[in-house]
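Single chain ahead, written as structure tokens, the form predicted on its own.
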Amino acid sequence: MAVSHARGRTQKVKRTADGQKTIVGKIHPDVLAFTVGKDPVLDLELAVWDCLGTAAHVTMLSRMRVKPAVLGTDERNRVVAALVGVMREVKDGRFTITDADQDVHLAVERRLTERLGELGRKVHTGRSRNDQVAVDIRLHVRDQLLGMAGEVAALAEGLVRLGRRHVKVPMVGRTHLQPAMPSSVGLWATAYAETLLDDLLLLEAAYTYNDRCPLGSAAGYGVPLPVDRGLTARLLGFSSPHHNVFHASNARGKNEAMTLAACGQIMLSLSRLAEDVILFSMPEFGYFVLPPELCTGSSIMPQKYNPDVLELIRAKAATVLGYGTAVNTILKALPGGYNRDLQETKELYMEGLRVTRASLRIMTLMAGALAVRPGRLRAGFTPGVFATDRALGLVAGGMPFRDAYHYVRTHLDELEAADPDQAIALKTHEGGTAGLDFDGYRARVGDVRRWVRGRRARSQKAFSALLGVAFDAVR
């Protein structure tokens, strides 16, 4: 006897000499489970996508110009009709991929075959579980970097109007963690919402590498026969296909570390305001204050009211950026075409996903709900933060900067009274702390919601024209 743990559990499976019996014909039950490994699970989350795959090539085989056909009209109709009754299952909770399946391809594939018999057993002409992979994950990066894309704009949003509703409210800007100069919460808050606006430009360069159709590359050769490659990608909303069908294999993996590198971006941003936001909340700061709700309390010690959350996203950065490293590492020495080194890349661009968007979500709470403590902010003004200002105040007035630095440096005595409100208000340049052009943050917040909508649009439409339904009610 064996134990597999495929699935998340553990099941005795017999050792037989010829294997368990699969679609794809019989495997020892310890190689299945060695290989399935957690796609059984995974693939789930790529069911409806597979779907859509299946729909774009069937509907091209029922065009394909050969003689016999291999499906026709009425055919490739009964295909999609029981393709949107899989979608239907998959929504409902009541698809299911076995071990015996392997994966969502061949589970789809056994359950057409359950409903339309040998009609079923024609699907899969013309194409490789490699090229079926490889859209199912482009159709789900697509989706998801839309998504991404909307999280990012509501955080950045939320973060500008932080900024305007303080604009006025001056904190000391700091290097090295040490007191700098004088800035304000509207120049801090707008900064990270501008890091995360320029993000969006590494997250669109992953969604156009990601915007091209594999379908019709097969297992990375071609196939002999006439198959249409710039339909399917029409059919799916792509923008073009793959040209050259060995790229189209080997591109596999580098779309997940495209995606992966915009998650580790936004990651990165999200790791630094959440470490700022931690550092200023502290007793020994006190310029903001937590929201109660969106902190964690101490088992012991009634008093508590920790960062549990920014703490978590600080540390899930890290993780976000070792997925991409990980992939990066398998795929830095793999040889020319499909290799089974690339399963391991779908967890981790799927994860590097998920906790990307988790930790956008959780921070735009953040950003709505942290309170901002004006008294405090003003206090931490010392004297030295007003000095390089007053440098440049005496070289305004004909004084050498290097003689005015060294006046201030042995006089700071005579900054005791200034004025903090006064500083933030001097800098009326462009970015400056009274310089900020808070409708082009809500422009740009605009341009990305705009560009979300018109791409996820173009997508439903090519779905729903496809499915003959509309792709919403099946989703």
Given for the second form:
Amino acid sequence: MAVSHARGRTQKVKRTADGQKTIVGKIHPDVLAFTVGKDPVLDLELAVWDCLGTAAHVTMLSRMRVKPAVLGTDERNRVVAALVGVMREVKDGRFTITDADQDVHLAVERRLTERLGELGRKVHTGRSRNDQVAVDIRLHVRDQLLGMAGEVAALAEGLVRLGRRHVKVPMVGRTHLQPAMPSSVGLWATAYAETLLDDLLLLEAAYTYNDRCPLGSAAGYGVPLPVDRGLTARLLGFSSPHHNVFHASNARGKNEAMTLAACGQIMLSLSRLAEDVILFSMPEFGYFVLPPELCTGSSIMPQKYNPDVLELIRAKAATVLGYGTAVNTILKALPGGYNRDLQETKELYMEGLRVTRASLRIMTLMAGALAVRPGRLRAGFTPGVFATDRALGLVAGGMPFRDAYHYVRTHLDELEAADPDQAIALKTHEGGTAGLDFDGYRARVGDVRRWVRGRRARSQKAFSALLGVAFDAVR
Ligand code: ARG
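Got the form predicted on its own; could you also share the form predicted together with arginine (ARG)?
What follows is the entire complex, opening with the chain shown before.
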């Protein structure tokens, strides 16, 4: 007995000697189960987007100038009302995808046909599952990237706050992990905030890449019908259609790779931040203390408070980078046009987004709760940390730098009395320990939030107009 998994429930699939009946013919049940893979579960995440894509497609069909009309306005309205019903089923967890459906696209068509009879059998006119899945994924990715951008903004804001609170707390700056030059907790924390804000450049690029509509490309070669591709793009709030229909089809997988590249860079930033916190909260350093409720204990050693979440973020960075590599490798020698290999990229991009967003949220908790110990940070200063500052002091008195360098190198014992607080107050140039632009950081975080709000409002407006009901209510 073959088994399919819908929302974690298992259900039995009927087997016959000549195959399992599906909407597109009879298929051997083992072949069906193998090719369907995890789609019945993964595609639940695409279901609302599939309904929206279908609503746009049937709206376009109803306005298409052909005789006889493919769909009348009244028929279009009935299909859209049924789609709203399906979206409610999805929202309430009543919508399921079976192995016989294969994926969300045929499951939605089945539900429409169950609800509307003959009319449901018309909706697939002039489209393919290839442009359907492509549009679903783009809508899903756009939505996820906006959520992720908001989470990056929240973490950057938390790190800027941490930096501002401790802007005057000295911290040893290191290269090769060896003590190097005077730095501050303010410089350290805001550097990671700025890294993450820069990572959003890639996220925005991924968003832009996903902001073009593939509908009308059908199987990848267009259709002999006067489809209005600009209209479906507008109805779904896309900036435009992908122009070349073959390119629209080949962009599947690329979208996911771009998305995972953005996730990968964010995870890299989080991983380095995690590593710093793990290191500097070791008792031997004691610069930072993780709040006990964010640590885990040991089953045998009663004294333990372990930074497991940071270790997991460090490891998950490798996992997400691996997902990106997997997608790129699937694409590498793939011939042009749709190939089933592409289905395999679905779980990878979905997991990449899920893991990255979860890591951002947990790191935001960390940043808000990290305790800073100024005494331990000051005690970390060894005389050598002031050597470069001292050489530059001699330069200010007229000595050539190389002479000053050699003088200090041979008189390191004279550096004893330097004051770290004074040292960090002296770097007043842009971006130095005493030259950090906190207003600039606040403005950048604000820009991100405005960008997210603007994009969300645009989609929300388009989706609500298309469905004739508030999108939020059915999502
Ligand atoms: N579940 C399929 C996927 O994710 C949908 C597209 C199927 N298209 C096809 N030509 N078999 O790729």
